[in-house]
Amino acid sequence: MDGITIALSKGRIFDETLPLLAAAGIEPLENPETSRKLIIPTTRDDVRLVIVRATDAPTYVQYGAADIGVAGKDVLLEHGGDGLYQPLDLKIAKCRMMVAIPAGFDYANAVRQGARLKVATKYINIAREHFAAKGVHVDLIKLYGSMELAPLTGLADAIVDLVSTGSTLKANNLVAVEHILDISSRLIVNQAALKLKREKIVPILDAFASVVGP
(Lines of atoms letter the chains of each structure in order from A and count residues from 1; the text may use other names and numbers.)
(Lines give C-alpha, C1' and ligand atoms only; values in the text may rest on other atoms or scores of the structure.)
(Ligands and ions follow the chains in the order given, each with its own letter.)
Protein backbone atom coordinates (compact mmCIF):
# COMPACT_ATOMS: atom_id res chain seq x y z
CA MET A 1 0.00 0.00 0.00
CA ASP A 2 1.37 3.41 -1.00
CA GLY A 3 -0.74 5.07 1.64
CA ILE A 4 -0.05 5.35 5.34
CA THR A 5 -1.08 2.76 7.91
CA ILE A 6 -1.32 3.89 11.54
CA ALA A 7 -1.41 1.31 14.36
CA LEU A 8 -3.52 2.25 17.38
CA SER A 9 -4.92 0.35 20.33
CA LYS A 10 -8.55 0.64 21.42
CA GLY A 11 -9.62 2.61 24.43
CA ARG A 12 -7.77 5.51 25.99
CA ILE A 13 -4.95 5.72 23.41
CA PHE A 14 -7.41 5.70 20.50
CA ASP A 15 -9.67 8.32 22.10
CA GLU A 16 -6.82 10.65 23.07
CA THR A 17 -5.19 10.33 19.62
CA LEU A 18 -8.34 11.53 17.82
CA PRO A 19 -7.59 15.29 18.23
CA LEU A 20 -4.05 14.69 16.92
CA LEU A 21 -5.37 12.82 13.89
CA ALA A 22 -7.92 15.58 13.27
CA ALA A 23 -5.09 18.13 13.13
CA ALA A 24 -3.63 16.07 10.27
CA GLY A 25 -7.02 15.99 8.53
CA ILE A 26 -7.57 12.33 9.46
CA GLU A 27 -10.84 11.15 10.95
CA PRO A 28 -11.84 7.49 11.35
CA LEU A 29 -14.99 6.52 9.47
CA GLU A 30 -15.92 3.95 12.11
CA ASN A 31 -15.61 3.66 15.88
CA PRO A 32 -13.42 0.66 16.82
CA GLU A 33 -15.46 0.17 20.01
CA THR A 34 -18.60 -0.59 17.98
CA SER A 35 -17.17 -1.78 14.65
CA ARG A 36 -16.00 -5.35 14.18
CA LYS A 37 -13.44 -4.19 11.63
CA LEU A 38 -9.79 -4.23 12.62
CA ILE A 39 -8.78 -2.03 9.68
CA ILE A 40 -10.64 1.26 9.83
CA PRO A 41 -10.85 3.57 6.81
CA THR A 42 -10.48 7.32 7.35
CA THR A 43 -11.59 10.53 5.67
CA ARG A 44 -8.29 10.41 3.79
CA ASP A 45 -8.15 7.76 1.07
CA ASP A 46 -4.42 7.34 1.61
CA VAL A 47 -4.59 6.73 5.39
CA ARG A 48 -5.99 3.72 7.24
CA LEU A 49 -5.96 2.78 10.91
CA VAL A 50 -5.22 -0.73 12.13
CA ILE A 51 -6.56 -1.63 15.55
CA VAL A 52 -4.00 -3.69 17.49
CA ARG A 53 -3.39 -4.78 21.05
CA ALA A 54 -1.37 -2.09 22.87
CA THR A 55 1.59 -4.40 23.37
CA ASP A 56 1.62 -5.28 19.65
CA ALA A 57 1.83 -1.71 18.27
CA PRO A 58 5.67 -1.56 18.29
CA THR A 59 5.85 -4.95 16.51
CA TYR A 60 3.54 -3.83 13.69
CA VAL A 61 5.59 -0.66 13.21
CA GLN A 62 8.97 -2.38 13.58
CA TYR A 63 8.17 -4.91 10.85
CA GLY A 64 6.60 -2.33 8.54
CA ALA A 65 3.03 -3.65 8.73
CA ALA A 66 2.24 -0.14 9.99
CA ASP A 67 4.17 3.02 9.13
CA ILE A 68 3.28 4.93 12.28
CA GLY A 69 1.93 3.88 15.65
CA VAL A 70 1.21 5.08 19.15
CA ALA A 71 2.60 3.12 22.10
CA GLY A 72 2.92 3.74 25.81
CA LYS A 73 6.38 4.25 27.23
CA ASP A 74 5.69 1.19 29.41
CA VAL A 75 5.22 -0.98 26.31
CA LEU A 76 8.34 0.44 24.61
CA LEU A 77 10.48 -0.17 27.70
CA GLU A 78 9.07 -3.64 28.37
CA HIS A 79 8.83 -5.00 24.83
CA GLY A 80 11.63 -2.96 23.30
CA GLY A 81 11.58 -0.03 20.93
CA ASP A 82 14.61 -1.18 18.94
CA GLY A 83 14.69 0.00 15.33
CA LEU A 84 11.85 2.45 15.93
CA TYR A 85 12.08 6.19 15.47
CA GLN A 86 10.38 7.87 18.46
CA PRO A 87 10.13 11.53 17.49
CA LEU A 88 7.44 12.72 19.86
CA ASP A 89 6.09 12.31 23.37
CA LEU A 90 2.37 12.79 22.68
CA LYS A 91 1.68 13.55 26.38
CA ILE A 92 -1.48 11.42 26.28
CA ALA A 93 -2.66 8.39 28.29
CA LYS A 94 -0.58 9.63 31.21
CA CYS A 95 -0.12 7.50 34.30
CA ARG A 96 2.62 6.33 36.69
CA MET A 97 4.39 3.02 37.15
CA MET A 98 4.26 2.30 40.88
CA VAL A 99 5.05 -0.31 43.49
CA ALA A 100 1.92 -1.01 45.57
CA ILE A 101 1.43 -3.11 48.70
CA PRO A 102 -1.47 -4.18 50.94
CA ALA A 103 -2.28 -1.48 53.51
CA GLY A 104 -0.56 -2.42 56.75
CA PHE A 105 2.40 -4.27 55.18
CA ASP A 106 5.66 -2.70 56.42
CA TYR A 107 7.40 -2.55 53.05
CA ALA A 108 10.22 -0.26 54.19
CA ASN A 109 11.11 -2.57 57.06
CA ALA A 110 10.99 -5.68 54.85
CA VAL A 111 13.35 -4.00 52.37
CA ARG A 112 15.65 -2.82 55.16
CA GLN A 113 15.90 -6.33 56.59
CA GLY A 114 16.78 -7.76 53.17
CA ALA A 115 13.64 -9.86 52.90
CA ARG A 116 13.05 -11.57 49.58
CA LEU A 117 9.80 -10.12 48.28
CA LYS A 118 7.35 -11.75 45.91
CA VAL A 119 6.25 -9.17 43.34
CA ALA A 120 3.50 -9.70 40.77
CA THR A 121 3.58 -7.68 37.56
CA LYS A 122 3.02 -7.56 33.82
CA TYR A 123 6.19 -5.49 33.56
CA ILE A 124 8.93 -7.98 34.40
CA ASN A 125 11.83 -6.06 32.79
CA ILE A 126 10.90 -2.68 34.30
CA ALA A 127 10.37 -4.25 37.74
CA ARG A 128 13.63 -6.23 37.56
CA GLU A 129 15.64 -3.08 36.76
CA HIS A 130 13.92 -1.05 39.46
CA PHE A 131 14.54 -3.53 42.28
CA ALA A 132 18.06 -4.38 41.08
CA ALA A 133 18.99 -0.69 41.19
CA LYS A 134 17.74 -0.55 44.79
CA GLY A 135 19.48 -3.79 45.72
CA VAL A 136 16.18 -5.39 46.75
CA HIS A 137 15.83 -9.17 46.35
CA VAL A 138 12.62 -10.12 44.58
CA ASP A 139 10.94 -13.11 42.99
CA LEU A 140 8.98 -11.75 40.04
CA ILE A 141 5.67 -13.41 39.17
CA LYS A 142 4.32 -12.64 35.70
CA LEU A 143 0.57 -12.07 35.56
CA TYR A 144 -1.65 -10.93 32.70
CA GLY A 145 -4.85 -10.11 34.58
CA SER A 146 -5.72 -7.90 37.54
CA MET A 147 -2.58 -7.32 39.60
CA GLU A 148 -4.58 -6.21 42.65
CA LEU A 149 -5.71 -9.79 43.25
CA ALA A 150 -2.17 -11.09 43.81
CA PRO A 151 -1.56 -9.54 47.28
CA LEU A 152 -5.17 -10.16 48.33
CA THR A 153 -4.78 -13.91 47.78
CA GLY A 154 -1.27 -14.15 49.20
CA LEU A 155 0.32 -14.82 45.80
CA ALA A 156 2.57 -11.75 46.17
CA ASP A 157 3.77 -9.26 48.77
CA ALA A 158 3.66 -6.35 46.34
CA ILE A 159 2.76 -5.45 42.76
CA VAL A 160 4.28 -3.24 40.08
CA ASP A 161 1.56 -1.73 37.91
CA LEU A 162 0.30 1.36 36.14
CA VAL A 163 -1.67 3.76 38.31
CA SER A 164 -3.74 6.62 36.93
CA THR A 165 -6.25 7.73 39.59
CA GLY A 166 -5.39 5.21 42.31
CA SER A 167 -9.07 4.35 42.83
CA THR A 168 -8.59 0.66 41.94
CA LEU A 169 -5.77 0.36 44.49
CA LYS A 170 -7.91 2.05 47.13
CA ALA A 171 -10.91 -0.18 46.41
CA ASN A 172 -8.70 -3.23 46.99
CA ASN A 173 -7.04 -1.86 50.16
CA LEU A 174 -3.67 -1.37 48.46
CA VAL A 175 -1.30 1.56 48.83
CA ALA A 176 1.26 2.90 46.35
CA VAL A 177 4.64 3.11 48.10
CA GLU A 178 7.16 3.78 45.35
CA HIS A 179 7.11 5.76 42.13
CA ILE A 180 9.14 4.04 39.39
CA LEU A 181 8.54 6.31 36.40
CA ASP A 182 6.01 8.52 34.65
CA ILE A 183 4.35 6.99 31.61
CA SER A 184 2.80 8.62 28.55
CA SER A 185 2.27 7.53 24.96
CA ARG A 186 4.88 8.07 22.24
CA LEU A 187 4.64 8.38 18.50
CA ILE A 188 6.62 5.60 16.83
CA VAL A 189 7.64 5.49 13.18
CA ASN A 190 9.08 2.77 10.97
CA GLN A 191 12.49 4.04 9.85
CA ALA A 192 12.30 2.61 6.32
CA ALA A 193 8.81 4.09 5.82
CA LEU A 194 10.10 7.48 6.96
CA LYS A 195 12.58 7.42 4.07
CA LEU A 196 10.27 5.91 1.43
CA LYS A 197 7.08 7.82 2.31
CA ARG A 198 8.65 10.97 3.68
CA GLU A 199 6.31 13.41 1.84
CA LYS A 200 3.26 11.76 3.42
CA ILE A 201 4.61 10.99 6.88
CA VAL A 202 6.36 14.26 7.77
CA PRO A 203 3.19 16.43 7.47
CA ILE A 204 1.40 14.01 9.83
CA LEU A 205 4.27 14.24 12.35
CA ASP A 206 4.26 18.04 12.06
CA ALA A 207 0.49 18.17 12.61
CA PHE A 208 0.80 16.01 15.71
CA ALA A 209 3.66 18.16 17.02
CA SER A 210 1.62 21.35 16.51
CA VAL A 211 -1.11 20.00 18.82
CA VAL A 212 1.21 18.53 21.44
CA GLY A 213 3.34 21.67 21.66
CA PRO A 214 6.87 21.97 23.09
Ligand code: PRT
The other form holds:
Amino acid sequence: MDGITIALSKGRIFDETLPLLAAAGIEPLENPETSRKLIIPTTRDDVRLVIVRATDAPTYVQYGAADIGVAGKDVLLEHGGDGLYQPLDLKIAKCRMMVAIPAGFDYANAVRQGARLKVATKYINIAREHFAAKGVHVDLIKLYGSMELAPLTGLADAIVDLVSTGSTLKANNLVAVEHILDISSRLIVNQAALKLKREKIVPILDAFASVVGP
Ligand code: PRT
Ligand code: MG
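May I ask for the structure of the form predicted in complex with the ligand now, the form predicted alone having been displayed?
Once more the chain from above appears, this time first in line as the rest of the complex follows.
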Protein backbone atom coordinates (compact mmCIF):
# COMPACT_ATOMS: atom_id res chain seq x y z
CA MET A 1 0.00 0.00 0.00
CA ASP A 2 1.26 3.44 -1.00
CA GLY A 3 -0.74 5.27 1.64
CA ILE A 4 -0.24 5.32 5.38
CA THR A 5 -1.90 2.88 7.78
CA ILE A 6 -2.17 3.95 11.43
CA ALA A 7 -2.88 1.37 14.18
CA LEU A 8 -4.95 2.62 17.11
CA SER A 9 -6.90 0.95 19.90
CA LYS A 10 -10.43 2.02 20.78
CA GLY A 11 -11.09 3.96 23.94
CA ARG A 12 -8.70 6.35 25.62
CA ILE A 13 -5.88 6.02 23.07
CA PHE A 14 -8.20 6.65 20.12
CA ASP A 15 -9.92 9.58 21.88
CA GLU A 16 -6.68 11.24 22.96
CA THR A 17 -5.03 10.72 19.55
CA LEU A 18 -7.84 12.53 17.69
CA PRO A 19 -6.45 16.06 18.28
CA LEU A 20 -3.02 14.89 17.11
CA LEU A 21 -4.49 13.40 13.94
CA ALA A 22 -6.44 16.60 13.33
CA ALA A 23 -3.19 18.56 13.34
CA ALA A 24 -2.02 16.34 10.47
CA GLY A 25 -5.27 16.95 8.57
CA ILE A 26 -6.55 13.47 9.40
CA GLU A 27 -10.14 12.98 10.57
CA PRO A 28 -11.74 9.52 10.84
CA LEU A 29 -14.83 9.12 8.65
CA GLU A 30 -16.40 6.68 11.12
CA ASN A 31 -16.48 6.32 14.89
CA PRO A 32 -14.87 3.00 15.92
CA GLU A 33 -16.93 2.97 19.14
CA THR A 34 -20.13 2.56 17.15
CA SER A 35 -18.96 1.18 13.81
CA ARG A 36 -18.04 -2.49 13.55
CA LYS A 37 -15.52 -1.72 10.83
CA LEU A 38 -11.91 -2.42 11.71
CA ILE A 39 -10.51 -0.35 8.84
CA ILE A 40 -11.62 3.26 9.04
CA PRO A 41 -11.09 5.65 6.16
CA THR A 42 -10.16 9.25 6.91
CA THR A 43 -10.56 12.68 5.33
CA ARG A 44 -7.19 12.03 3.70
CA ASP A 45 -7.48 9.41 0.98
CA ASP A 46 -3.83 8.43 1.56
CA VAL A 47 -4.40 7.66 5.27
CA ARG A 48 -6.47 4.91 6.90
CA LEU A 49 -6.84 3.77 10.50
CA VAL A 50 -6.85 0.15 11.65
CA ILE A 51 -8.52 -0.60 14.98
CA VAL A 52 -6.53 -3.11 17.06
CA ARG A 53 -6.40 -4.36 20.65
CA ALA A 54 -4.10 -2.09 22.66
CA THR A 55 -1.60 -4.93 23.20
CA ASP A 56 -1.51 -5.72 19.46
CA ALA A 57 -0.53 -2.24 18.18
CA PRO A 58 3.27 -2.89 18.42
CA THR A 59 2.86 -6.19 16.54
CA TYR A 60 1.02 -4.58 13.61
CA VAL A 61 3.68 -1.89 13.33
CA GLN A 62 6.62 -4.27 13.88
CA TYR A 63 5.56 -6.40 10.88
CA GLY A 64 4.62 -3.42 8.71
CA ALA A 65 0.89 -4.22 8.61
CA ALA A 66 0.60 -0.66 9.95
CA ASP A 67 3.19 2.05 9.29
CA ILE A 68 2.52 4.02 12.46
CA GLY A 69 0.75 3.30 15.73
CA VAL A 70 0.17 4.45 19.26
CA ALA A 71 0.96 2.23 22.25
CA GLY A 72 1.28 2.61 26.01
CA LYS A 73 4.75 2.35 27.51
CA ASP A 74 3.41 -0.64 29.51
CA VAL A 75 2.51 -2.43 26.27
CA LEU A 76 5.87 -1.52 24.67
CA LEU A 77 7.86 -2.77 27.66
CA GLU A 78 6.02 -6.09 27.55
CA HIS A 79 6.32 -6.36 23.75
CA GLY A 80 10.04 -5.54 23.78
CA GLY A 81 9.93 -2.92 21.01
CA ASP A 82 11.67 -5.01 18.31
CA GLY A 83 11.67 -3.32 14.91
CA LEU A 84 9.97 -0.21 16.27
CA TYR A 85 11.16 3.35 16.09
CA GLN A 86 9.73 5.34 19.05
CA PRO A 87 10.30 8.98 18.16
CA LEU A 88 7.75 10.70 20.38
CA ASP A 89 6.19 10.53 23.83
CA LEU A 90 2.62 11.68 23.09
CA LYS A 91 1.95 12.36 26.81
CA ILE A 92 -1.54 10.85 26.49
CA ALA A 93 -3.34 8.02 28.35
CA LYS A 94 -1.19 8.75 31.39
CA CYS A 95 -1.20 6.50 34.44
CA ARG A 96 1.16 4.81 36.91
CA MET A 97 2.33 1.21 37.17
CA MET A 98 1.88 0.26 40.83
CA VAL A 99 2.12 -2.64 43.25
CA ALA A 100 -1.14 -2.97 45.21
CA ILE A 101 -2.22 -5.16 48.12
CA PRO A 102 -5.38 -5.71 50.16
CA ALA A 103 -5.71 -3.06 52.89
CA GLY A 104 -4.17 -4.45 56.07
CA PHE A 105 -1.86 -6.98 54.36
CA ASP A 106 1.60 -6.97 55.98
CA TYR A 107 3.61 -6.16 52.85
CA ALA A 108 6.89 -5.43 54.66
CA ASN A 109 6.80 -8.91 56.15
CA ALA A 110 5.83 -10.49 52.83
CA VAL A 111 8.86 -9.02 51.05
CA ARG A 112 11.42 -9.65 53.83
CA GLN A 113 14.53 -11.62 52.95
CA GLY A 114 13.88 -15.28 52.29
CA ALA A 115 10.12 -14.81 51.81
CA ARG A 116 8.21 -15.33 48.55
CA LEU A 117 5.48 -13.04 47.30
CA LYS A 118 2.69 -14.24 44.99
CA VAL A 119 2.02 -11.52 42.42
CA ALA A 120 -0.74 -11.57 39.79
CA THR A 121 -0.34 -9.34 36.75
CA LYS A 122 -0.76 -8.82 33.03
CA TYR A 123 2.72 -7.18 33.08
CA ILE A 124 5.02 -10.15 33.71
CA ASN A 125 8.23 -8.53 32.37
CA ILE A 126 7.75 -5.24 34.22
CA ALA A 127 6.90 -7.08 37.46
CA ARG A 128 9.80 -9.53 37.17
CA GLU A 129 12.28 -6.71 36.63
CA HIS A 130 10.87 -4.57 39.45
CA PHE A 131 11.04 -7.29 42.10
CA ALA A 132 14.41 -8.61 40.88
CA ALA A 133 15.88 -5.11 41.30
CA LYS A 134 14.57 -5.07 44.90
CA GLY A 135 15.87 -8.58 45.57
CA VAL A 136 12.36 -9.83 46.36
CA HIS A 137 11.50 -13.41 45.41
CA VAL A 138 8.21 -13.60 43.55
CA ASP A 139 5.96 -16.18 42.00
CA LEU A 140 4.32 -14.44 39.04
CA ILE A 141 0.84 -15.39 37.92
CA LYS A 142 -0.16 -14.20 34.45
CA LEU A 143 -3.64 -12.70 34.11
CA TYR A 144 -5.31 -10.98 31.15
CA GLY A 145 -7.53 -8.55 33.08
CA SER A 146 -9.34 -7.71 36.32
CA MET A 147 -6.13 -8.12 38.33
CA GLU A 148 -7.88 -6.50 41.30
CA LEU A 149 -9.79 -9.73 41.87
CA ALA A 150 -6.67 -11.85 42.46
CA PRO A 151 -5.80 -10.78 46.05
CA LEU A 152 -9.49 -10.77 47.02
CA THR A 153 -9.89 -14.45 46.11
CA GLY A 154 -6.55 -15.74 47.41
CA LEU A 155 -5.05 -16.21 43.95
CA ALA A 156 -2.21 -13.82 44.85
CA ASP A 157 -0.85 -11.65 47.68
CA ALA A 158 -0.36 -8.58 45.50
CA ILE A 159 -0.92 -7.25 42.00
CA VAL A 160 1.04 -5.14 39.58
CA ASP A 161 -1.41 -2.97 37.63
CA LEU A 162 -2.03 0.43 36.13
CA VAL A 163 -3.67 3.09 38.26
CA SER A 164 -5.05 6.39 37.03
CA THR A 165 -7.74 7.80 39.34
CA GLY A 166 -7.27 5.11 42.00
CA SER A 167 -11.01 4.44 42.19
CA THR A 168 -10.75 0.81 41.02
CA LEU A 169 -8.30 0.01 43.83
CA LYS A 170 -10.46 1.83 46.33
CA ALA A 171 -13.66 0.07 45.25
CA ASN A 172 -11.94 -3.27 45.85
CA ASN A 173 -10.35 -2.33 49.19
CA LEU A 174 -6.82 -2.41 47.78
CA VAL A 175 -4.01 0.06 48.43
CA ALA A 176 -1.01 0.97 46.32
CA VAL A 177 2.28 0.28 48.09
CA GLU A 178 4.90 0.89 45.39
CA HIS A 179 5.13 3.13 42.36
CA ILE A 180 7.04 1.25 39.64
CA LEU A 181 6.95 3.78 36.80
CA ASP A 182 4.99 6.52 35.10
CA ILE A 183 3.22 5.45 31.91
CA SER A 184 2.14 7.40 28.85
CA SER A 185 1.61 6.45 25.20
CA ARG A 186 4.28 6.63 22.50
CA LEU A 187 4.16 7.03 18.79
CA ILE A 188 5.62 3.92 17.16
CA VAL A 189 6.84 3.76 13.57
CA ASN A 190 7.88 0.84 11.40
CA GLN A 191 11.56 1.38 10.59
CA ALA A 192 11.35 0.22 6.95
CA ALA A 193 8.22 2.32 6.34
CA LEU A 194 10.00 5.37 7.71
CA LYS A 195 12.65 4.99 4.99
CA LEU A 196 10.28 4.07 2.14
CA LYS A 197 7.45 6.51 2.94
CA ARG A 198 9.50 9.25 4.54
CA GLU A 199 7.83 12.12 2.68
CA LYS A 200 4.42 11.06 4.01
CA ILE A 201 5.42 9.95 7.51
CA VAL A 202 7.68 12.82 8.59
CA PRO A 203 5.00 15.54 8.19
CA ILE A 204 2.65 13.42 10.34
CA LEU A 205 5.35 13.08 13.03
CA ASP A 206 5.99 16.83 12.87
CA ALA A 207 2.28 17.64 13.20
CA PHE A 208 1.98 15.34 16.23
CA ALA A 209 5.12 16.86 17.78
CA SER A 210 3.77 20.38 17.32
CA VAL A 211 0.66 19.51 19.36
CA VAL A 212 2.52 17.57 22.06
CA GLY A 213 5.13 20.27 22.60
CA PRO A 214 8.57 19.82 24.20
O1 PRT B 1 -9.46 -2.63 28.03
P2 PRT B 1 -8.97 -3.73 27.11
O3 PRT B 1 -8.87 -5.06 27.77
O4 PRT B 1 -9.65 -3.74 25.77
O5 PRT B 1 -7.46 -3.39 26.70
P6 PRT B 1 -6.43 -2.50 27.43
O7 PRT B 1 -6.72 -2.34 28.88
O8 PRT B 1 -5.08 -3.03 27.05
O9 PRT B 1 -6.69 -1.14 26.66
P10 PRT B 1 -7.12 0.27 27.21
O11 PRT B 1 -7.64 1.00 26.03
O12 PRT B 1 -7.95 0.13 28.43
O13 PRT B 1 -5.72 0.88 27.64
C14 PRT B 1 -4.81 1.31 26.67
C15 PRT B 1 -3.64 2.00 27.37
O16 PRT B 1 -4.11 3.08 28.19
C17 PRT B 1 -2.86 1.12 28.35
O18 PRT B 1 -1.93 0.30 27.68
C19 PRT B 1 -2.21 2.17 29.26
O20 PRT B 1 -0.98 2.60 28.69
C21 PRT B 1 -3.20 3.35 29.21
N22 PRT B 1 -3.97 3.57 30.46
C23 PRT B 1 -4.08 4.77 31.09
C24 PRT B 1 -4.67 2.66 31.17
C25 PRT B 1 -5.20 3.35 32.27
N26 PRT B 1 -4.82 4.66 32.19
C27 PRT B 1 -6.01 2.63 33.24
N28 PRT B 1 -6.46 3.21 34.22
N29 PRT B 1 -4.92 1.35 30.98
C30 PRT B 1 -5.68 0.69 31.86
N31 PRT B 1 -6.23 1.27 32.98
C32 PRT B 1 -7.04 0.37 33.85
C33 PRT B 1 -6.20 -0.33 34.92
O34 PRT B 1 -5.64 -1.52 34.40
C35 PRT B 1 -7.23 -0.61 36.03
O36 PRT B 1 -7.98 -1.76 35.78
O37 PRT B 1 -8.03 1.10 34.57
C38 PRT B 1 -8.14 0.59 35.90
C39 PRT B 1 -7.69 1.61 36.92
O40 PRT B 1 -8.21 2.87 36.66
P41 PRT B 1 -8.56 3.88 37.86
O42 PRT B 1 -8.90 5.15 37.20
O43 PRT B 1 -9.69 3.26 38.61
O44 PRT B 1 -7.32 3.99 38.71
MG1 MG C 1 -8.60 -1.56 29.68
